[in-house]
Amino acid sequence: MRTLIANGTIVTADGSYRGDVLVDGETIAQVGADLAGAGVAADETIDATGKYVIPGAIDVHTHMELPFGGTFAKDTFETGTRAAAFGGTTSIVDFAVQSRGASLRAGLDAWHAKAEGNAVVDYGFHMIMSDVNDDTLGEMDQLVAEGVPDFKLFTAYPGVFYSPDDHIFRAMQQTAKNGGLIMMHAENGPAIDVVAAQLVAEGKTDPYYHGVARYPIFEGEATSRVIRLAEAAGVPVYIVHLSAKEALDAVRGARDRGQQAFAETCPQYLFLSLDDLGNGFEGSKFVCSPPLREKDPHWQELWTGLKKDDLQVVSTDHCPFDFHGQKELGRGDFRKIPNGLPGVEDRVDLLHDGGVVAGRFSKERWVDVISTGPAKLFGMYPQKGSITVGADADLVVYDPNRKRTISAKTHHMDVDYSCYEGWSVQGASDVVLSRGSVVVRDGEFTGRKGHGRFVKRAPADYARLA
């Protein structure tokens, strides 16, 4: 099957130009001007006049079917990746979880079983390490060899995922040997627990106080600490879901002194705020960790960080729980509200509207933070995240002028609310191709369950980011 995408504006992280893209089977066969006029034949031609042609977006932080707080994230690999495709995302990297006392292998095998034969678009895995010991350190080497080269640890959630500094440092030392990457959820969990208990004792139990308890300085302190541990180990480190100026300052300082410190933020920290946690228990819809912050100073700092490359990636931390029956587990005690928000379907459009349309950064930078940057950092480039001959034909024909209204009534995520209910955004995906197959066309799903394949990723070539 040969598909010609004609007459579009090809937008990459490096520049934009008018051109055509020829897809042959699952890969990009040719890129150039007026390919039809040059005699190139195709089985189907997709007219992209007035549209962008971009590499399929990559969300490197999702949690499909994650067990948390006595329940499970609602989206399966089928529903979650289908929703991703509607939003122009053609690859996800989800987090496999090591259960306390079990092996990394058991956790990874469980996530392979969840995804294989179910995913609509391609997927990879990071590994959450709950235990750091001699056995799991040895397992890390094998996982890197199998294409799972990233390991997430937490300074948050004591008694669940929390790792003390010596465990984090040992894991970092291991990545110095095997080329892997440590990803950190950086908040001071023990200190947060003290404040949260004090608030509950004072009768302050509404969701709003989830945001109050998790001080921005707790995120800044933990971010600085884990970066310093990485410096001591001589390895890069990646900070997930960065939300606060204090944490961003720590990343900036590290990068200024030459440390390979990388970080992502998420749409919720760019568009939502502590105010959304108000309104009584309705605020539980917006409970995530780190929490939503006050608009000032955090919003502007994060947007500036994206523009200046202090932040390299925008991911979603997609982890949806229904308001009814799941978020409600925390009525009367914000500490029991399942932490997580839906977002995998809305990221690309929100960033186009709030970034490109609003004039905060260029369309090329938009492509960089939603696709190319993630591909480079997480060992998928140039197979993913690029429009080059030989790359996977993960492509999106994107209408930068079409407006749509975000709503739980029309979204495809398996969750009963939207964080952005009623928002109008400019920009939407018209046609989405995953490895050459059209999976979404004009708002209709044309893909199939099981089309998505596991992506074996290499340790990142950080020199590409210089």
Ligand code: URP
Second form
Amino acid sequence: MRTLIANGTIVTADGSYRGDVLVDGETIAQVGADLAGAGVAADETIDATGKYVIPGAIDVHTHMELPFGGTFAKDTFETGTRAAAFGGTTSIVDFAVQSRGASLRAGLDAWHAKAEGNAVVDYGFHMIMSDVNDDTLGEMDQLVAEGVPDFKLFTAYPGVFYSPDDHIFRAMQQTAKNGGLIMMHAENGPAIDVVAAQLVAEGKTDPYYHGVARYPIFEGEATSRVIRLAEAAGVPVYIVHLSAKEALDAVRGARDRGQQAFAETCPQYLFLSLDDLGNGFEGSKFVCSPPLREKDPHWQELWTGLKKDDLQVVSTDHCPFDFHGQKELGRGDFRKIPNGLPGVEDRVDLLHDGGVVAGRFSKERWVDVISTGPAKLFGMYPQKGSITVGADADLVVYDPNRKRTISAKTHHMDVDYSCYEGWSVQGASDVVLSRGSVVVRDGEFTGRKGHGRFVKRAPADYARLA
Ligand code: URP
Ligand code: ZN
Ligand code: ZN
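Requested next: the structure of the form predicted in complex with the ligand (the form predicted alone having been shown above).
Starting with the chain above, the whole complex follows.
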């Protein structure tokens, strides 16, 4: 099957130009001006006049079916990747979880079993390490060889995913040898627990106090600590879901020193704030960690960080829990609210609207932070995140002028609310191709469960990207 995407504006991280893209089977076969006029034949032609043609977006931080707070994140690989496709995201990298006392192998196998035959678009895995010991350290090298080169550890969530500094440092030393990447959830969990217990003892149990307890300085402290530990171990480090100026300062400082330190933020930290955690128990819809911050100074700092490349990626941390029955587990004690927000479907449009339309950055930078940047840092480039001959034909015909309203009534994520209910955004995906197959066309799903494949990833050239 040959598909010609004609007359569009091809937008890449490097530049934009009028051109056509020929897809042959699963890959891009030709890119050039007026291929149709030059006699290139195709089985189907998609007219992209007035539209952008962008590489499929890549979300490198999702949690399908994550066990958390006595329940599970609601989207499966089928529903979550289907929602992703509607929003122009054609690859995800999800976090496989090592359960305490079990092996990394068992955790990874469990995640393969969840995804295989179910995913609608391509997927890869990072590994969450819950125990660091001689056995799990030994397993890390094998995972790198199997295409899972990144390991997430936590200075947050004592008693759940938390690792003490000596464990983190040992995992960093091992990763320095095997060539992979350490990903850090950097908040000072023990200090947060002290403040949270004091607030609850004062009767301050509403979701709002989840945001109060998790001071920005606790994120800044943990971020600078893990960055310094990574420097000592000689390993590249990537800070996930960065939310606060204090943490960004630590990343910026490290990058200025020449350290291989990278970071992502998420739409919720660019568009939502501590105010959303108010309004009684409704605020539970916005409980995630790190928490939503005060607008000032954090929003402006994060947008500037994205523009100046102190932040390289916008991912979602998609981790959806229903308001009814799941978030409600924390009525009367904010510490029991499952942490996480839905978002995999809306990232591309929110960043187009709030980034490009609002004039905060260029459309090329938009493509960089939602697709090319993550592809490079997570060992998928140029197979993904590029519009080049031989790359996977993961492509989006994007209408930069179409306006749509975000709502739980119309979204495809399996969750009963939207954090952006009623918001109007400018920009939407018209046609989405995953490895040459049209999976979404004009609001209709045309893909297939099981089409998505595991992407075996290699460590990236972190030194070059730093
Ligand atoms: O609140 C969040 N972020 N939930 C998902 C787990 C994590 O820490 O990424
Ligand atoms: Zn986290
Ligand atoms: Zn997460």
